[in-house]
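This document opens with one chain alone, in structure tokens, the form predicted alone.
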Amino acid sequence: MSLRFHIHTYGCQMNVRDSEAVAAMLAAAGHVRAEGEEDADLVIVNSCTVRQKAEEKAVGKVGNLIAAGKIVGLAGCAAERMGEEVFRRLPKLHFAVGPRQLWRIPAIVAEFESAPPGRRPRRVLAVGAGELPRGLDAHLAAADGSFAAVQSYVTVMVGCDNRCSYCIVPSVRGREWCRPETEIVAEVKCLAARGVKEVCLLGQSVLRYRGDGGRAFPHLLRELQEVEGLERIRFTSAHPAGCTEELIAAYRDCPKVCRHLHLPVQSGSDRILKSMGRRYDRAEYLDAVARLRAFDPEFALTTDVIVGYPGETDEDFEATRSLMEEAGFDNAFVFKYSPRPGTRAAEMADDVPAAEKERRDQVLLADQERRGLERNLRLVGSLRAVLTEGPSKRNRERWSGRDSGNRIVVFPPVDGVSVGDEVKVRVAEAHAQILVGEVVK
């Protein structure tokens, strides 16, 4: 008997990609996607635990689903962090599976599917970040191409060895492990043959990737540049130490590699960066920014910032403000610090009051709104190559897509233009988060 399944995904792109893999594995086992959770027999919540609020949101969702009488599983980082504790918090949860155990889900589901309702397993726990991951290319088993799209994520490495003081990722996703380069290239070729135009290469610190023979990440970019049918290559997330001349040369030589980099900074204070264990200082970060922008002044940079880290003074916060201004980010994601169990920072006093964290958060967001508008205004009148994604989420009467710099570009629909087409859009209007223009035939 097949089950109708639905997957809720919280958190980062890695979780999105993991959910796609789980969906493919379930489909290969004979199960069928439901239109939504209401129509599903089985619902899996793929969770995030980077911040306490994210974990609570996923756990709350699971509680509501259990009350609805469905087979419910919790997957991902929150399941890994909580382990057996999850069944104390959610005693009627059917199963919990960590990020490196996701390949076990079809077999776990089979146990519940085959057993009579009154004799189903009480609960199943599958965690352990030490195992090598499996099923990263499970979507390739869908011969009908049902798991392909115009854009696709491709996992190139999992885990993280950076051990930043505030970050729980190494504990829940394990040590770094890089996929073989030949395997990645084969996956991208398969996706391109199915109509995928853009891939985004995923890794917690993707510039640390080492391929066959220890070759660095830029070599992988050059290999993917040669994939027929592929038009764009993106990757995330980066670290300043990886912004080498070799990387910049790959940007310069490979037109398919998009001119955008997500480069988390977290703080502009050398004192806080040292406490965080980020292994660079303010000057080194800004040097990486300068080298990227030197070869292309329009190069788009986005970042992550934490406010209210333990011991962050007004002076430290102002150092972050000034760094963000000097770097001239196109966009920034600002997070209020929350301690995560088992991290070094969790042993420090969480001494910045919640109200002050909120104030600093709002100050940086207002700064970025102004800065984003200023940078986008420089692009008015320019011609952008835009990969069409379809109707805009905010206004279905307009279409949208992204340029090489990952900027959202909105335009009136044009006859003959389909999702996945690249169009030229003349920018007529700029906002902090989007560009508006018309297609130039």
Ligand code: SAH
Given for the second form:
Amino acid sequence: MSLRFHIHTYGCQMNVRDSEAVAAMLAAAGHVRAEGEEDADLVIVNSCTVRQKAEEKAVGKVGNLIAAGKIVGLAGCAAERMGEEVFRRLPKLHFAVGPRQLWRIPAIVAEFESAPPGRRPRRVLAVGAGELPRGLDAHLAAADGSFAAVQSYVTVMVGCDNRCSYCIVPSVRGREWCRPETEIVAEVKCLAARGVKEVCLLGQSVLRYRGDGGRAFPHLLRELQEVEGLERIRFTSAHPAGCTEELIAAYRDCPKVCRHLHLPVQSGSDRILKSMGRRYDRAEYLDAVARLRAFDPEFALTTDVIVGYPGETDEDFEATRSLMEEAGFDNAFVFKYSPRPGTRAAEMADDVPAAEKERRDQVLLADQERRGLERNLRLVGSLRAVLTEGPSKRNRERWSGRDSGNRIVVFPPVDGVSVGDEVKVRVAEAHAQILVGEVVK
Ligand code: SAH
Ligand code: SF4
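Please give the other form, namely the form predicted in complex with the named molecule, since only the form predicted alone has been shown so far.
Once more the chain from above appears, this time first in line as the rest of the complex follows.
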């Protein structure tokens, strides 16, 4: 029997890629994508647990879907964290699958289908490590035309061996494991042959990647630079320790590698960075920034910051503020600290009051809004090479795309330009989050 399925995704890019892989596996097993969640028989909620709020959202969503009479599976990091407990919180949930067991979903679904009519089949919990990671390139199997044509995520590493004090990722995604270089290159070639122009390499800390013979990440970039048809290479996330001369040399030699780095800083206070176990201090972080900007003054930098970490004083917070100004971030994601079970930080008192976390969050967002505008204003009059993504989300009459620095560039559509084309746009207007201009022939 074929089911109409829908996947609802929360959280990071890894989850987006995981959901694509699950969708492709279900399609390969004969199921069909529903238009949306309303007309689906089976809905999978791929969840995040990095903050308590994220987990609550996914659990709430599952509750609503069960009430609507769907077959529901909870996938991803929240399922992994909750384990057995998930069926106490959601007694009518059909199955729960952690991020390292997603490849089992088609078989689990088949079991549900073969249950005798009127009998509720046994619910299934699939969490834990299993053997080697599986299903990393399962999205390639999508033969139903639903495949993203211009951009694609590519997993290069799974898991994380860093033990940042606040972070639950290592416990739900397991030990760090690097995919062999040959496999990654083969996947990217296959994607490029299908018309993918841009890949984004994914890992929790990709600059720690080690390929054959212990070769470092920049070598992988050099290999991917050679892939015919591919135009852009991005990767995320990065750690300042990986911002070596070897990486900068790869940037210099590989024009396909985009001039943007997402370099989470988390805090600007040495005391807090130490407690977080981030393994760099403020000076080392700013040094990495300086080297990237010395290589290319337009190099775009984005970051993640946590406010209200245990013991964060006003002074620590001001240090974060000043670091953000010194680094000149083009964009920043600010998160209010949320204690996660089993992490080292969860043993410390969560002593910054919620209202103060909120205040710090707002202050950083306002700073970033102004800084983003200032940085974008410098680009007015410049020409950006933009990979066209199609009609803009906010204004369907305009098209949008991104420049090498991952800046969103919006322009009126012109004849002869289609999705996936690279165009040159002259910037006429700058806003904090977007650049506006016109295509130059
Ligand atoms: N591996 C990535 C980050 C993955 S989690 C890296 O280290 O670069 C994404 C972001 O969520 C983190 O960068 C951090 O800013 C935030 N985060 C993680 N745990 C958190 C917590 N307990 N509370 C609030 N924010 C958190
Ligand atoms: Fe979490 Fe740190 Fe690993 Fe990122 S590097 S996933 S923040 S433990």
